[in-house]
Amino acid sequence: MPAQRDRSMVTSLPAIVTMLVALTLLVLAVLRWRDNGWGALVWLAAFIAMSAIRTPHSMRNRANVVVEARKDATEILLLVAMFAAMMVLPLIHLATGLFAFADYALPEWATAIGAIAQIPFLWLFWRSHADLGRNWSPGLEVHDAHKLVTNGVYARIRHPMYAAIWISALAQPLLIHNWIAGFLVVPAFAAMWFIRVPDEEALMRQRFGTAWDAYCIRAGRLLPKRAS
């Protein structure tokens, strides 16, 4: 027992630093909102919402039981190359102006086109975790109680999810005015929307055979199809 205890301790040590590091990231963000913009501020105001819809929904899935995964290099730097593009760049950069030097310019009115995207973005990303329950996990798994969703938001979008991250890295470069820490996300989840989604719909034919070959006649992969 006192073994397994000092296990699950040196497991959450990294996740306890990780959170510590963006809480004070995020706090000296926050001070530095005049130099980054009130669009930066919009960016936090998500990041912040995203990570509160998300959480709950990873602890959760924790203990599920993972039958099959594909987790090769490939997926491992399209995962790193995401989260730094989407995460970990922005706080950075926010937090102390490391890439000002990578700064352009913006009218208002574009910033504004930003803010106003972040309410599609948060409310389709928190039905898609909503609508899929104990079948999201962050990886290309199936577990073993695993369901083919087709209702909610997947009754006619088979991804969902992917077209609420698609509305948030088109808009971060309107909110953060920076090629590295704001435009730099388009081209990694674009890199993740074309290679990630074969595999991902592959291994989901893989289980759910017919049942999925019917379900993508009838519903689009990011917007719906028009009925027949």
The other form holds:
Amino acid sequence: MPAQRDRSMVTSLPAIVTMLVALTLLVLAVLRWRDNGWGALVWLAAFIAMSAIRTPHSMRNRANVVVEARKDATEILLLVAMFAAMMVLPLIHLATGLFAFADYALPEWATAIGAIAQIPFLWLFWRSHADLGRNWSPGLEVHDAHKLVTNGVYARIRHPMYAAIWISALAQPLLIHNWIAGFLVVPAFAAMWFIRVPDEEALMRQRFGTAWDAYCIRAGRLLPKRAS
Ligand code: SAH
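Could you give the coordinates for the form predicted together with S-adenosyl-L-homocysteine, as opposed to the form predicted alone above?
Up next: the whole complex, starting with the chain shown before.
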């Protein structure tokens, strides 16, 4: 068998296995929706939409030639914690009821707020991926043709994708009524926000210099700045 085919098999096998496991958990979670409540169904639908928005960008941007990356132990720990709290733990719990001992009760109106929040979340998540385009990456990195994006949803906010994830993280405990599968994402993303954003901004300043500084004057970190 040619060596190249061997290598592609090795790199794609974990991805295929992960996808099959995720799909199985998704089906089981949908089948158990009466145990989990309707909020969990909304969360599952948003999870599928979020994956559909991100996957094409992940596949295309793999071709980027990375010239600088911040991949220390803290960054890896933050990414793993987010992946677990935002995807793995909720899917396992909704599919199996594993963490039922940590369930809590919420009134219907709270679940409804979580459901309505999925609209701004998915819109901002979609638009920030579309506007960032080839410059998006899951880790902190700069590639050879990296461009500073200051248009679209980036015009007034420097971190619209993280703003979207904030909405999603705060809504998750309203949809999944469980301390581990629902609430844990809030401290996980707070840690990511407070630790990663200063590093990301330093990387952008190092790459784009005064253009980045001028952009910071026009655009707020999380909330839009008033037009002057
Ligand atoms: N923090 C941004 C982007 C998250 S994706 C947001 O919340 O919308 C993370 C990657 O985006 C980082 O590796 C960084 O290289 C890149 N990035 C962040 N802001 C950028 C910008 N304004 N223009 C181009 N790339 C940017």
